[in-house]
Amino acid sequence: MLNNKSILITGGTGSLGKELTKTILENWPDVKRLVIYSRDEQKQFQMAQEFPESKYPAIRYFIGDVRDLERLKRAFNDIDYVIHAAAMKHVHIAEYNPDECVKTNIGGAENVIKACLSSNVTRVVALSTDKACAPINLYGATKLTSDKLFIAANNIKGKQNIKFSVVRYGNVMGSNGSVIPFFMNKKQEGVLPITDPNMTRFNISLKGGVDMVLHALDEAWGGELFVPKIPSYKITDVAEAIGPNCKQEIVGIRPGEKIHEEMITASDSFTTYDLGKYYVILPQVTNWNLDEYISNFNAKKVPVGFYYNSGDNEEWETVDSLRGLIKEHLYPDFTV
């Protein structure tokens, strides 16, 4: 799928960007070019130690900000596929610095779309978040706007051979700033801060996130918003899995946080289909035949009023399963 293709990842030095890089280099050794686009030179320097150009001749490191349209246009020269992972993502930081969040998450999305439309890019996958579903915080609101921009971009492409799609998923296990590394660091203090004992979150591994992006690159017809079927966990179970002897101290939720996260609302149910491994929310108007899409993917319409919420999920991680996942995916030497 990716051999002889040129791929660019915005925010490529982040957790998912690095896992995507690893997966692409391992599975498509004849990839033409893999461009890591980000604004943090230190992270690029560190990533280049792990993936040096001397060992991986297809890889390129490109300093740039998604706020800079001209830089994006330069970077997108001769690129086939774009994966847009760059974002400001910390909820409380976005609440305190709203204008900066808007510039990156909305303005940056607009710039990526413009740069794609002014080049020969053929596939674009933008990363979303569960917080973009019925958002109550600025981060979620900016990501919902970004989702809408990418989906609507299919309406303004004209005759260009380009498809824009979005992938939305829950908390990525072990990603930068996420709860598991935070608890692992706090464990030695003997106290784990719990925002709310009723809090739940969706959980997906880095590999699961990567698989979903690659699925969208390969299968999207343009305009889809893909949602994975993944388990939930209780924040108290994560704390118990990591520090069973630690005190759980209730500290209250931070500005903009929800007790439970959603990925599909009841209002989305009118255009949501079950694809088996994933759900897909389709746009109100498509530029392809809906009946053909349903037939091609054996898509099943969800019931009206269907919603997908981490608190009402049918599949749950347990304390034991969380320990197994932590050991398998994050900390091989992990013990309690």
Ligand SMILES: NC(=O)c1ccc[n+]([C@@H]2O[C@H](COP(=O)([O-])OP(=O)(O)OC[C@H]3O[C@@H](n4cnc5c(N)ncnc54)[C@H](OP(=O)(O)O)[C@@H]3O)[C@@H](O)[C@H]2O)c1
The other form holds:
Amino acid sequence: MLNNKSILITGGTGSLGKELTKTILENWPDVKRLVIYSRDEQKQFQMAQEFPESKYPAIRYFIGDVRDLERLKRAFNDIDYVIHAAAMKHVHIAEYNPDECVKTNIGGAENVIKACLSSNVTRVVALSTDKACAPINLYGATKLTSDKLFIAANNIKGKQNIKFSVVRYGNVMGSNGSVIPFFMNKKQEGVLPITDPNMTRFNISLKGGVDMVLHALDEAWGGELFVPKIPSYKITDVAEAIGPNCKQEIVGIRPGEKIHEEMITASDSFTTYDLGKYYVILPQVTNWNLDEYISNFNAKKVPVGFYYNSGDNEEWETVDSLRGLIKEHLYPDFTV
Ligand SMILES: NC(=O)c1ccc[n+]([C@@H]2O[C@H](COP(=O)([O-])OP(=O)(O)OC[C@H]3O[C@@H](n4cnc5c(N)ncnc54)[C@H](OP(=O)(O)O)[C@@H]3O)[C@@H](O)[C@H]2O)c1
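Having seen the form predicted alone, I'd like the form predicted together with the ligand now, please.
Below is the entire complex, every chain and molecule, led by the chain shown above.
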């Protein structure tokens, strides 16, 4: 799928970007170019130790900000596929610095779309988050706006051969700033802070996130918002899995946080389809035939009123399964 293609990842030095890079280089050795686009030279320098240009001749490290349209246009020269992962993603930082978050997450999305439309890019996948579903914080609201921009970009592409789609998922286990590394660091202190004992979150591994992105890149017809079916966990179970002897201290919910996350609301149910391993929210306006889509993917319409919420998910991680995942995906030497 990706051999002889040139791919650019905005936010390529981030958690998802690095896992994507690893997967692409391992599975498509004849990828033409893999461009890592981000701002911080130090992160690129460190990533280049892991993925050196000498060993991976396809890889390029390109310094740039998604707020800079001209730089994006230059970077997108001769690129086939774009994966847009760059974002400000910390809820409380976005609450405190709202205009910065707007500039990166909304302005950046607009610029990526404009740069795609003035280049020969043919496929674009933008990353969304469960926090964009019925958002109550600025991060989620900016990502919802970004989702809408990418989906609507299919309507303004004219005759250009390009498809924009979105992938939405929940907490990525072990990603930068996430709860598992946080608890692993705190564990020595004997106390793990719990915002709310009822709190639940969706859980996906980095590999699961990468698989969903690659699937969207390969299969999207344009305008879909893909949602993988993934388990939930209780935050108290994560604490118990990591520090069974630690005291769990209730510290209260932080600004902009929800007790449960949602990925599909009841209002989305009118355009949501079950495709087996994942759901897809289809756009209101399409430039393809809905019946053909349904028959091609054997898509089943979800019942009206259906919603997908981490608090009443059908699939759950347990303390034991979380320990297994932590060992398998994050800390091979993990014991309790
Ligand atoms: N991690 C999760 O749990 C999770 C869950 C759902 C969705 N997502 C979404 O998935 C995407 C990737 O998340 P992640 O966990 O990989 O994030 P991450 O580890 O924080 O990485 C973010 C990346 O974006 C780059 N970046 C930030 N601002 C930029 C800008 N203005 N211009 C260019 N690059 C910029 C960063 O590099 P520099 O700072 O060097 O520029 C870094 O490479 C995000 O869109 C996020 O909203 C994440």
